[in-house]
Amino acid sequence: MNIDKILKEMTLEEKASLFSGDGFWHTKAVERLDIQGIMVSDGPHGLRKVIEEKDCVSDESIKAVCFPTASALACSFDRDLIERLGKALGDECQSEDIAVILGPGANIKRSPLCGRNFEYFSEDPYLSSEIATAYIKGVQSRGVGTSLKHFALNNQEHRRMSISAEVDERTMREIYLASFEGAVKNAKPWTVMCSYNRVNGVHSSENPKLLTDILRDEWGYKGLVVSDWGAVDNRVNGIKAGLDLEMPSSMGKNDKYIVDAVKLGKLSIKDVDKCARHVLELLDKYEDGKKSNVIWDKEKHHKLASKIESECMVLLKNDDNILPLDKKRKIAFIGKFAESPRYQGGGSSHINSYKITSALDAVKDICSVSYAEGYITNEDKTDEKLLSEAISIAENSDIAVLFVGLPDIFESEGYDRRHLRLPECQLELINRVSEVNENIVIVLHNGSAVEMPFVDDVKGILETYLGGQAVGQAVVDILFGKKNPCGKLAETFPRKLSDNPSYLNFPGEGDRVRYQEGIFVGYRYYDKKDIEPLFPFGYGLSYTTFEYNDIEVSKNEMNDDEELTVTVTVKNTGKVKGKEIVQLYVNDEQSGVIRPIKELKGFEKVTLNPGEEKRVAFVLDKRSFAYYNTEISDWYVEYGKYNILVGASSRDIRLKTSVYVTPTNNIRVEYTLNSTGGDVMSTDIGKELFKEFLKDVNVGFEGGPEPIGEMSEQMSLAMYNELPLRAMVSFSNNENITREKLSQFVKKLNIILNSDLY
């Protein structure tokens, strides 16, 4: 496609027509110039392609394969696995002539109450960004586009089309935008979808700071920006801000506003041409990537869905090694979800699954189990007959496996959860069954974290999240030891809702929600507040055990534009083959700003046979040690000692080492007379220069010219920690300490810190 030529030939009206959809799922064609429209489809864990029948569109979608949802996928911590999923989805899109699948969702799990959390990856921006990157690379390797969504700060369903997320710059950059940044830079999604909400009062769809200043100018994004369906407020302002495509169709209404705005001089033709180019480039990518005769093997993808889910499930508890189950024992499956699993969420991502495998279906190939329904799925009251049947079967079984979780009415796109509890009928079922059988295993089907008042009354807990249409097969494979659980939590499970950092500010008041917890989201908060969670971020058990040894770093001091390699040895010390997710966190030992105790900056999943050991390597760059400094509007690394922590979860650190990191090149925080002694002494060079200055002006330590009694040098320097440099004139009788000499010291300090030698 010769885009420059087409742009010259297009009329203003034709360009404007490209900027909104043709119906719900297509872009507009321009027949005069032979520009064809394309079709997009809801995702992200399967195709929700609506059925088109001649001139009408059905409410029904095609039969498709439902893979595990994002909440499960992130627990795999497996980039290769997620990329494989993306390739399968890309092939499906090619088979169905879909140009763009609308996903993945990279929004942060600010609160476990968000009704759409099952579509999002994690509370941690690094993990979220890495998983999103793998997904995008997989899909787009098949010549099909993705739509990274919902940009940005779309963290609740309550008043989602009008709410304003009120957030400070540092929090926005370090947590909520960082979740998108890596995926944009490293995977280059064909499209980015703006969110419904406002950010600090401005609609995302017409927010130039988000769509142009950050997304395009800072991150270098070259693709198309599309609105979420119905997210547009002022279309002309949207074009000015960088919104290329409005979905769905505006029925030509906004086309006229665009044309009139150009004619009246209220909208630049350059902005119009820029958006038109982005639309045409998307169409061109589709034509270049289009393949014919791509076969969609639904049965093969069904098996892939099972394999993926088996890598994602998290074993949370396994007292007395109750799992894996011994098929020779009398086993009961109790709970409606054993027969009809809840395997996906409600809303735009809901897949019309061509096939569903339940645990009851899958277990038939292994052994005979007793079954009791236990409860009615979409009711929150106990059915006494079903409860009695369940108790009776549990009494006569060696082990009772209870399949419980959240029904559709508890979580969905469109509304948020009100609490973290399971339905009361399910909680009563667990309590009553545990009274008659001490060998209880819980299998959870839920899109987000839940409270577990039963945690001490059961021996086993297996978290499946919403595991896709083959979840039953994957569950049975784990329960009976055909596969070893290897997933770990991508979010913290609090003991109670009020422990969550957003508790006092979610979902906001009126049309404002204040992100007053700042950067302390998820484990960052629980660590800082020293709150013991129910299950920590990164946690998950295995049927084997792992030992960590021999941490090494490639250098002890890291300068600008360098990378640091960290290696550790991991050994399988158990009796079965297993996979371990090794996690690396960074801790700033003495920061001049408030920072989390540790932050995830690396992870690797390693497969080990019994007795086998492997070296696992992580590569850290300068950004791994940085925080967003609002004074310089950029990422900044303080000079100092940083601890490298490697472990099995955020609360299970096995190895520790440290490295000194120099400040970010060409980005310095200038010292002034209002800087404190503590500011100056926050770096080794600053501390040495300050001590040298004190010596020069005849202020000594331990018996120096200005007596300080029996104080040590450390105690003496501590006196200056909170004292502004200018105040030394007033607090010292030493005539050598003058404002002029202090100014000379500050000047010297800044020159040295900004020199190439430092």
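Positions refer to the first chain, counted from 1. These figures come from a predicted structure and were not determined experimentally. Superpose the two forms; the largest set of C-alphas matching within 1.5 Å is the rigid core. Compared with the form predicted in complex with ligand BGC:
- Core-aligned CA deviation for S353 between the two forms: less than 2 Å.
- Core-superposed comparison between the two forms: the Cα of K687 travels 2 Å or more.
- Core-superposed comparison between the two forms: the Cα of N736 travels 2 Å or more.
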Second form
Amino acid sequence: MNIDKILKEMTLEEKASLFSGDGFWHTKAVERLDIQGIMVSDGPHGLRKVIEEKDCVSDESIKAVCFPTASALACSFDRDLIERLGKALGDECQSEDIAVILGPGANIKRSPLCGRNFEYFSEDPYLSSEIATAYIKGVQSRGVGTSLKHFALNNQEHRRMSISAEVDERTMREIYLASFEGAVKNAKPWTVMCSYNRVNGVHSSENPKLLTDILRDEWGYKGLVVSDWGAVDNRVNGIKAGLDLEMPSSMGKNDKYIVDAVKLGKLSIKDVDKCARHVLELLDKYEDGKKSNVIWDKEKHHKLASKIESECMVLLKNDDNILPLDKKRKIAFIGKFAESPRYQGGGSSHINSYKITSALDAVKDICSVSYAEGYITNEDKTDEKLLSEAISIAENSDIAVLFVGLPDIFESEGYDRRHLRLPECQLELINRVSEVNENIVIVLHNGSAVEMPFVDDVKGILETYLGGQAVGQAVVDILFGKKNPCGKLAETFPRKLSDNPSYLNFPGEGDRVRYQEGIFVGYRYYDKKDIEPLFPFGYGLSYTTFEYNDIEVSKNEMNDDEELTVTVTVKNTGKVKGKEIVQLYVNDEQSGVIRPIKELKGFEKVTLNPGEEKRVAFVLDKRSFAYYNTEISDWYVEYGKYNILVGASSRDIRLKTSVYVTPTNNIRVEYTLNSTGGDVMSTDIGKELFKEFLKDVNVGFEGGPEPIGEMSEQMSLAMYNELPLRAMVSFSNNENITREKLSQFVKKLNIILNSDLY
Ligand code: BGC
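In place of the form predicted alone, the structure of the form predicted in complex with ligand BGC is requested.
Below is the entire complex, every chain and molecule, led by the chain shown above.
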């Protein structure tokens, strides 16, 4: 497509017509210039291609394959696996002539209450962006586009179209935007979808800081920005801010506003051309990538869905090695979810599954189990008959496997959860069954963390999240040991909701929600506050065990523009083959700013046979050590020692080493008479200069200023650390110290300490 030529030939009206949808799922065609529209479709964990458009909400979609949802996928910590899923979805899109699949969602799980957490990956931005990157790369390798969503700070469903996320710059950069940043830079999604909400008062759909300054100018994004469906408020401001395409159609109303605004001189044709170019480039990518004859083998993808889910599930508890189950024992499956699992969430991602495999279906190939329904899924009311049936089969079994979780009504797109509990009827079921059988295994189906009052009463807990249409097969494969569990939690499970960092400020007041917890989201908060979670971030068990040894760094000192390689040995010390997710966290030992105790900066999943060991390598760079410095509006690495922690979870660190890092973008620090002794002595040169000064004025002791009164040298030094230079005039009875002399010293400090910056 010769885009320059087309742009020259297009009328203003034709350009404006490209800026909104033709109905819900298509872009508009411009017949005069032979420009075809394209079709987009919801995902992200399957294809929700609408058959016939009626009213969006009730539109029927084609029969498709529902893969595990994002909440499960992230627990795989497996880039290759997610890329493979992306390729499968890309093929499905090709076979259905879909140009762009609307996902993945990279919003951070700020609160476990967010109704849409099942569509998001993690509380950690690094993990989230790595998984999103793999997904995008996979889909796009098949010539199909993705839509990284919802950009940005859409962390709740409550008032999602009007709420303003009030967040400070550093938190936004380090947590919420970082989750998108890696994926934008490394995977280049064809489209980015702006969110419904406002960010610090400005709608994302007309937010120049988000859509242009950060996304395009800083991150170098070249693709198209599309609105979330119905996220547009002022369309003309949107064009100015960098929102290229409005979806769905505004029935041409907003196209007309755009034309009028240009005619009235309120919108420049340059802005219009920029957006038109982005739309045309998208159409071009579609044409280039289009493949005919791609066959969508649903059976194959159903099997893939099961394989993927078996690599995602997290084994949370396995006392007395109750799992894997011995098929010769008398086993009961209890709970409606064994027969009809909850495997996906409600809303725009809802897939019309062509087939569902429940655990009851899958177990038939292994052994016979007894079954009781136990509860009614969508009613939170104990059914006495179902309960007593369940108790009676549990009494007559060696092991009872209870399939429980959240019903649809408890979590969905469109609204948030009110609490973290399972339905009362399910809790009662667990309680009553555990009174008659001590061998209980819980299989959970939920899109986000739940409280577990039963944790000490059961021997096994397997978290499946919302595991896709083949979840039953995957569960049975794990329960009976055909597969070894190898997922780890991508979010913290708190003991109780009130432990969560956002608890006091979720979901906000009126149309404002303040992110008061700042950067302390998820494990960053639980670590800092020393709160014991129910299950920590990065945690998950296996049927085997792993040993960590021999941590090595490629250097002990480095500049922040260099890379560091960290290697460790991991050995399978158990009796079965298994996969271990090795996690690397960085800790800044001493910092002038408030930082988390540790942050995830690397992970690798490694497969090991019994007795086998492998070296696992991680590469760290500037971002692994940096924080976002709002003074310089850039990432900054303070000089100092950084500890490198490698382990099996955020609370199970097995190896530690360290490296000294020196910044290359030194910050100019302007000293004044209000700078404290501590400020001055924070660098080695500063310390020397201070000593020199004190010697000149004849004050001081070895290593610092003169002791104050009766205090020890150490106490005095601590006092001086906090004392502004100007106050030395009043606090020292040495007449040599005058304001003039201090001013001269400050001048000298500024010249010498900042000289290498020029
Ligand atoms: C959702 C998006 C979705 C779009 C189209 C919106 O309500 O927030 O995630 O892609 O609808 O269905």
